[in-house]
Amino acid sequence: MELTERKKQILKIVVESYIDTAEPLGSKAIAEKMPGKISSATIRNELADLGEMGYLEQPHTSAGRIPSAKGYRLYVNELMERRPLSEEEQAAINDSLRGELRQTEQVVARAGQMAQSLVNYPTYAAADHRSAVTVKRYELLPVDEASFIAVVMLSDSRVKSQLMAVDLPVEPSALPAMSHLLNTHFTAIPAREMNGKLMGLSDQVVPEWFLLLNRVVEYAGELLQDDSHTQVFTSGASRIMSFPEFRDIDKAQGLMHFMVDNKEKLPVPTTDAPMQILIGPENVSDALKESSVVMASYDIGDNMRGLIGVVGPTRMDYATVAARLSYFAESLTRMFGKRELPAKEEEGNP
């Protein structure tokens, strides 16, 4: 059965009217939207037909027809119109992200509380490294006879220190040869491999080199593995209650669980594209299946990426939602790159 393109205008009216009002729609109001005189026993067929390839469902028998998980996707692939921003919404993106950045963590959870604002939908928003972070370079520093400071330079970076004490004197001259073995022995390699690496030298060092190096490798993995565990926020999991699909107290809490108990199984983007659109049963997660996510990467810097999602029905503005938050993420990665907000958008561009 071919998809023609009345079929599409037709799925597109059921699609955009569904969005609006939560209402399945018949034959007869279908007709008055579409160009041309075309009759309600025409619509009928075409509705029967794209009922049959699967794009639409008739929730009972004397109901009109809403759309399918699949025709959703056709309606995002084909035949979404791209809504452009008006001006007041840039400004107020753009007035959203101004002020002095602070650390990442604390950027990236208030990205998800505005992002909640500006789509009024669930939220949730991460940061990760596109590649593991292993150590680049260790540095020793003497204090005194009792301590010193390891200096760890990460991969992506960031350079972090602490002040060790030690219950066996050693003396500072000894500590770039330390920093040299822990160069030679522990940079460019996964937490998991370091004990084993640290086993191998346990008989090639003095004791208290050994238990020197010891600590700092022990630092060095806690580093690591605090960076293997993304950190999810969420935001405005409670507008979930808001929606008619969620009128069923059981379906909307178990949504609302899923996102506070369970946020760390939320979808992260599986491409390196800008936006990524997840509907129904595309989901991995059960608790997802009759809903939809809208996932936006932004650019944080230092290998990282910065993740926003948005959880709706499957009946979600998709256009707005993937305006506003193509245009927030766009605004980030500038912010983060350039420390500025990115150009006006003119009207009539694509």
Contents of the next structure:
2 protein chains.
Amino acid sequence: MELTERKKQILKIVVESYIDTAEPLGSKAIAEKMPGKISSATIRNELADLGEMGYLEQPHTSAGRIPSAKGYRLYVNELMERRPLSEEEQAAINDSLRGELRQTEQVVARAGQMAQSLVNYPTYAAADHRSAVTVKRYELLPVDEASFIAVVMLSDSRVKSQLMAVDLPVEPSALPAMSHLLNTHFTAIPAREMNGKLMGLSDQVVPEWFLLLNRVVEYAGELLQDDSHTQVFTSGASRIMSFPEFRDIDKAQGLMHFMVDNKEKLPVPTTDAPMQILIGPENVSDALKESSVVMASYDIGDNMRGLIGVVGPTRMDYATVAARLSYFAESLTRMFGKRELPAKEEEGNP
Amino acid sequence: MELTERKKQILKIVVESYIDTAEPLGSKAIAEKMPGKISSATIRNELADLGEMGYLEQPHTSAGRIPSAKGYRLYVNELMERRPLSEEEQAAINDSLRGELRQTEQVVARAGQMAQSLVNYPTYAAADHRSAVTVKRYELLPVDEASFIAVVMLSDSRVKSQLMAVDLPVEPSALPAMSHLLNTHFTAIPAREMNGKLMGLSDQVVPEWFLLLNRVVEYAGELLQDDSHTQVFTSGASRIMSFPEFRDIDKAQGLMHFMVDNKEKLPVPTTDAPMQILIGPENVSDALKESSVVMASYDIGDNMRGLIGVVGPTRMDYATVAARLSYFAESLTRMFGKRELPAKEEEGNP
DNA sequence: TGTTAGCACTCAAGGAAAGCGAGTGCTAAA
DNA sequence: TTTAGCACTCGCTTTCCTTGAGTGCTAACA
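Structure of the form predicted together with the DNA, given the form predicted alone:
Full complex below, order starting with the chain above.
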């Protein structure tokens, strides 16, 4: 059976109406929305075909049609109008970006919140490293005879530090030497190689030193480790409950539990495309089988990539969400391009 | 009218049954649970009195009685048996505390999660400073001619650091001098005084220095500021939906929205008591008027105090929650007492 | 005076029956 | 290929009824 132009048009009407109202659409209503005069009976024939081809479904015999996941997919791939944002919409986004966004740590969460208010669906946000992070430099600063500060500079320009307590007094003059040791042996290598290297040193340095080195290396390891499962932030998760498909408390709970207490398992893009859409059963997690996710990523500088995901019912307003989200992500990328390092004005990039 | 011993006993039975089943309890059922033989008619008389005094309510004329907020309050204050934890329960808590809890930053969130699994109600967690945090020490480390690292040690022993870009090259030798300047003028003072001090220096140092000093002081100010509205973590928020009183999706959404997207407004203790209970309408926030909150705090060292809150329906199991939570909080305090600074081993431990 | 048995009354909850109406599939004619 | 017509399906809503748990009140009892 062939997917004629008219069938596509009908599908588009059904999808968009369902996105709008969450109600099945009948042949008569479709006939009225079609250009030219076509009787509802004709539409019914077409609907039967579309159903047979798997693009439409019927909740029950005497109800209208609703799109299937396959139907949504076709809509997203072919039928959806990728309208650019209006001036006002762009202005709104640009406004929300003005000021704000300083501390790299908070950028990701804040971006998620902004996206949330932009699309009116729950969102989540995270950061991702394109390449593995390593330690670039160590620095040990004396505090008193009972403690010192370990400063660790990472390859993505983040700098982390922690106060370390010492059990046995170490003369302060030893710290620079130990820094040197760390900088020559424990930089630019992945976390998993650190322990091996450390063992190699165990009989070359005095035990007191070794203990401290161990502690600093362990701290660095934690920092690198920590990065793999970076924090995920959600915004407006409870909004999911205002959609009629989640009026059922058990469904709502399932999804809320996933978004709030299992954030880490929310999907991440599997392709390099600037935007990816997962429709209903295309999702891996069971909790998302009845939801759709739109994901976009942006460059955050320092070889890092930010991720924003939008979660909604399968009948989510793909066209609007996709348009706003991609513009937003582009704006963020543009913005971070300008100020590669926080507070650094533009000039040549390293 | 007097609150006789028998009335109290009846109230206790009603509260505990309602906590257990979420169903109103009738006179006959109460009569059966009372020691000695008393007819349901007598109970009915007592119930009428208790209702008049405001301790009990009736959902509708032909239903049994349920406790009012006032009834719960009396129960919590006088009637509840403050049973200590059993050996097994204590062991379970101790087990969950073993290992874990290193990085001061993550302690709070982790503690909240642990509490969650302990009480089976949603929890939230935050940290609080007993006294204002100030900067204890600054350190500026050279990186290259385009940037340096600012390390800021805070009075609560946290150490924060960030990479700073410089616009105009500053000879590296200037950094120690600037550190000194910072350490003499910008330590141990509250954030709001910093700007004034900085202005005072504006004509005493060369403009390039001033710019950098400004940036470091600004960074420090952010750190201190940041502290006032510390992050709040929630665990198991979606669990609230499994309670019958929140089967209603709108109620559930109201509370979820509050717990997930308005965490910052969750209540904090108003007294110094080790545990505080807020019952239903005693809560300030509208969203919590139909819920109860049990809060406990623990010492985290460094003049900081951790807070754990448990959120549930008004009929939450106060006795169990209070017992577990207070034991847990005490255990945490004990634990942090032992290892004041992270990573300091206790003597004699493997 | 407090307690109890008895009784009429109330009211939410659950189920069956009936009517409504949106929407369908099929047939036969244009 | 399109259309009009028509019988049929089936979820929803409303109405009505029944059931049963629980009450308040009264009058008798210890």
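Bear in mind the structure is a predicted one, so any value in this text is a computation, not a measurement. Numbering follows the first chain given and starts at 1. Throughout, rigid core stands for the largest set of C-alpha atoms superposing within 1.5 Å between the two forms.
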property: Residue 186 C-alpha relocation of at least 2 Å between these two forms, rigid core basis; result: yes
